[in-house]
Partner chain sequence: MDVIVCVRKVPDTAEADVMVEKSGKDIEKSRLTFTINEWDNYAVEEAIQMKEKYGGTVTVVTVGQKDVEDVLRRSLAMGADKAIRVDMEDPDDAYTLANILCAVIKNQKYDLVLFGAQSGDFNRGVTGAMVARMLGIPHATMVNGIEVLDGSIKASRELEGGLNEIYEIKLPALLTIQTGINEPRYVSISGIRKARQKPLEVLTPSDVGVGSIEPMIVLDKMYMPPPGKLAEFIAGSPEEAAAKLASILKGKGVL
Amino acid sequence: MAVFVFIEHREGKLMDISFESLSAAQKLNDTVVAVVAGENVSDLAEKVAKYADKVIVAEDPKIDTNNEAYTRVLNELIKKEKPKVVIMGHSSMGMDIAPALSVDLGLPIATDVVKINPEGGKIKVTRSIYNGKVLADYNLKNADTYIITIRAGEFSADDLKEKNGKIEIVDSLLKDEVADKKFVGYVQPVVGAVDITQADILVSVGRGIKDKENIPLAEELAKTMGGVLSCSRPIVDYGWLPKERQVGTSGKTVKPKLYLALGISGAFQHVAGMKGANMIVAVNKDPKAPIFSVAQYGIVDDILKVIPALTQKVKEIKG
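Let me see this chain alone, in the form predicted alone.
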């Protein structure tokens, strides 16, 4: 049996969640079949083939910007190929497509999944509920096919194994024009807005920053390090930084190469949004702060003393 992976791309670029979905699929130890649909996607298919046993390519410009079109194409492929599992990201696109497929095909669905376990031909998934306070296991009812959306940052793309699969190009499976939905265009972030999910280095501040007047200290450190300033929820609640900078279950899930947590206690809501970082360094004056349980390196001290020292040291190293 095969595991289908829906490959999400935008404006000619593969989205990170697509590689994470491939990683989740590989862990099921089955044939991994990636589905790439849209216009001029042959280059994307070649990149995906590196980590899949097979890539099904459906070329059609009508598919490229319409979730309803993607849904119809996947619907036809699932009925034809009958995969055991269909995996996609719990993104805005995945949250639109997956439930529609579940209803159209009458298939069981599990959303926002953080772990997938096949057991005796059945599928068990783990979901984080109650704002991350509880991890709950679910056994999906018996079915020929299961649909699963995965949470960003939970399945590392670093674990991907090379497969160098074959590419199969199929005729467009979009039988009719999609008339009830029309793509208008992508809305780009306003000038000055920051997408913290794309940053390699994040310097994140919490209550330990004490006052809005101290925010520039952390911002200077972030700029000196070539990173971006982010924060925990209290900083947004105080109005010291905009919502777009918030990390956590009620903010954004991030996975930078380096996450520097300054004065952040480490509540589970925040940790859930940043634990996918390659390296976590925490600074907190409380040696028992939960943030130290997920950090590779820690400094026990007042961040208002540490930040200027770190900034100066980075400047010296950079010359």
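For comparison with the form predicted alone, please write out the form predicted in complex with its partner chain.
Chain alone follows, minus partners and molecules.
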């Protein structure tokens, strides 16, 4: 029995989630078969082969970075090889592909999974729901193949074992070009005036800041501490701060000496972008906010009271 791993790559580079998917697959103690599809992917296939028993390379210029084309290629490969499990990231790409595959092939799917527990021929998965406050175990309907997408950061690529598998090149599996959905191109992130990835101290605000009018409070604290103001996703969604200030999966990954999280609950998408900080301090009025499990120090209180007090104390210390 084989476990398929769909390898995600972009602009010639393998995505981290591909290695995490390989790690999730290795834990199932089955034959790990990585699927690398696209154009000019032989270099990528060699890198992936290190951690797989076999790599299937579906080289095809017609794929043209189109999620629909990837879906059709995977569909053909799954029908041919009948893997027990298909693993891919619960990433932007995985969200486009995996549910479509599930319906096309009539196969059960579990998305955004944090743990995979095989039980005989069956599969049980654990998902983190209700803002990370509850875990839930689910049983998947009996099937020949199960589709699973994994949450980023839950299956560490650090425990990958070397396998040095062989590479198998398959003929084009895409019968026609995709007519109704065409990939046009990438739009690179706007480069702004501030680069939060270079800051030693980040003072970061989330929903708890409540109002746009309160942003200057946090800005003053950042300035007093000699740091830079950053934020979580909702603040950018509301238009209170520009995208370049956003920390997290869809924003920037930062590794400052100090990350001060103010009114940020700590959704995994945010934590993925800041867990590498040397020191994390969180202020949140919800003592059960997930941010407190990544922070070294925590204050349970209203940030609108703590921010001015902290600004004052830092001023006193700095003289």
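Here the rigid core means the biggest group of C-alpha atoms that line up within 1.5 Å when the two forms are laid on top of each other. Positions refer to the first chain, counted from 1. Everything numeric in this text was worked out from a predicted model, so none of it was measured.
With the core held fixed, the Cα of residue 252 is displaced between the two forms by 2 Å or more. Superposition of the core reveals a Cα shift of 2 Å or more for residue 305 between the two forms. Put the two forms on the same core and the Cα of residue 237 is off by 2 Å or more between the two forms.
Aligning the rigid core leaves the CA of residue 290 displaced by 7.9 Å between the two forms.
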